[in-house]
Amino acid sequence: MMSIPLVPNLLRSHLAELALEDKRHDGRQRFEGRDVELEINCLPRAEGSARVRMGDTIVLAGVKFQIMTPYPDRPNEGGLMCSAEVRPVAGRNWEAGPPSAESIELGRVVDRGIRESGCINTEDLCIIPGEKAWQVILDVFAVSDDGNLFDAFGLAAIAALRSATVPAERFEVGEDMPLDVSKTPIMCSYHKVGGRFVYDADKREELGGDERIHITLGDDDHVHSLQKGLKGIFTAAEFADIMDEARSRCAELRDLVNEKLEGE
């Protein structure tokens, strides 16, 4: 018979009691995020990079380029590849070895929000149709995991892409140029804790919470991706409440990215 973890159950009960009083364990309001810091071009060996800090969650994103042979069914297109890496140094719940299901999910959710936004036109990455094209390689890495890696990764990823330079001169295929990123998709995640959804859950809230929702919105509030994680359900009223808040929060984070890039 499988034993029931004692600490998560006690934590879940405590968070539920706080929710009844409309409180969170760290004093934040229900839809209040932690302080966010964004640094651009922090990795000198990357073609584009960013560092994001959300509370005690710290992540890095780096962009590199390589020349690929276009796929036969898409001879006029380049490619985009995104991967996430979380090592034991980030937190005690992460283990060494092959990518875990959790880190694979992180990479795929971030990739989907960027890819579905169409912010990178893969046809613009073509050098010689059927022969050469650019492949954009986006890597995100967790330095410290105190919850909500999804949003931290998503913010660092789009900031790194928007700061990236295509190294054409190094590959002898022309002159260096900025990577054309036409939009700024931003992800916001909500976790059900104590029977209600909260924004930017920290590690304790993730441990004592239930299902989560990841929403990626574009510059015009268009929904580029919507991902549900873990088991559970949410009502139409809950979703409408979350979407209203997500529009406002995504706009704030997008302004932060624009401000940092303008200052470079």
Given for the second form:
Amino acid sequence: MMSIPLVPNLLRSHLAELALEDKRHDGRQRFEGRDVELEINCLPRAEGSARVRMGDTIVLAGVKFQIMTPYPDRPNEGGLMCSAEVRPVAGRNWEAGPPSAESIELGRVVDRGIRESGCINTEDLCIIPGEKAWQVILDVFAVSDDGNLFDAFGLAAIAALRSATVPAERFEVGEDMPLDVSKTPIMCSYHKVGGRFVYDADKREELGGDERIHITLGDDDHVHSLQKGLKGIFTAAEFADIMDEARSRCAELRDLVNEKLEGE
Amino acid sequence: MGGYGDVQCIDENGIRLDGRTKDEVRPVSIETGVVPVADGSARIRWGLNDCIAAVYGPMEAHPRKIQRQDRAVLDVRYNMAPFSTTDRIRPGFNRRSREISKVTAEALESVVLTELYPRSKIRVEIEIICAEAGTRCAGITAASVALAHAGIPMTDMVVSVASGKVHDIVVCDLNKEEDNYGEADLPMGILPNTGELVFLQMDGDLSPEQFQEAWDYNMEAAKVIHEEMVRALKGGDE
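Alright, leaving the form predicted on its own aside, put up the form predicted together with the partner chain.
Complete assembly follows, chain above in first position.
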């Protein structure tokens, strides 16, 4: 993404002034997120899908399946692939062309949280050992970027996976069945704005802020992925603080996912 | 065009697979403001098609070589999301999307008053979220609404629709099966206030009479779709 040097300097000082009074520019508390909308099975051509809206950030996630030949060293395993696309539709600063470093980072951080939680057992994806296995492809797609695409992508991704049906009938390899997803990893992101970390930064806070930290927690609060992005220095105490916050927020969002899936 | 096998797209009573008669348009609904960070946006749901268009600009045109001294350029991108079709689409531009982007830009440049914004560009992003035949038409139509929603001056909006032929019967607004197994496809971009055209493609096989019938179907369908475009813009999203 392009940087816009001048405006953020003004924005930075504005956000820093607000931070002195422990305020945010949209009136939220430090660790208050924007309202979250989650819709499941909203893409008719995908085998599993979700739409997430957090403020003016809107993303989609779709799950597709392909048949692959298992890798020779892992003949009993299928595969999982997660790719994130932030196309220029999502905001004026996102440009056309090959994926930018930012969008690759987004995809990889979301991928790690899901992969490392072990929520998908790749051995379950095997159809015929050494010959045929399922490749699960999870595509996350930004419709509108008003900040914190990471969390929106993470939430849409796990919700889409959990709603997915393996299309075995279409590929003539058995009967359709729900994809087995044993855990619900959830990502929470914190941005340093005006010298302290806030949860769920919007676009202005991203532009006028410093480093960000992404935490993915699985069921039972196990940590599955961490990522620090952008320039900035943080202390152990600051990290402990946001980790505490992440535990309760991840649990809330996990309940939201469970609730939506039960409603289906 | 030309299909495989013998899928029966129309029954003996003239009813199509989706329950329409041969002169009916699929249900169309349009909403605006679906990309809140954009200057203008629209979503069209047309049968199973689901398409989002966002407009950014007018803004400085860069790289400079694309600038025009006397007018704005339209930077149009048509793209299909990876999960928009039965088989996943690999991300990235391909020859098909490049061609559709080009003809879409040319259609829209015919109505946008580009001379009001010299040396600038207007970005039009068309994303197909779910595809069911006629995505280029859905894209052009959605882009027109998004441009109007962005307040870009235009002489008219473009309504695009494709009729065609299946089992030697001319049908209005092809669906997926008719597109796959049919014998002709005639997409048009129509200016509803004058009946003029800014976009025209065709492939397949049509007799002169069939061509006229498909043409007339498109003209009639455009009126129905135009009503929904106007409703979406006047009804507002807020």
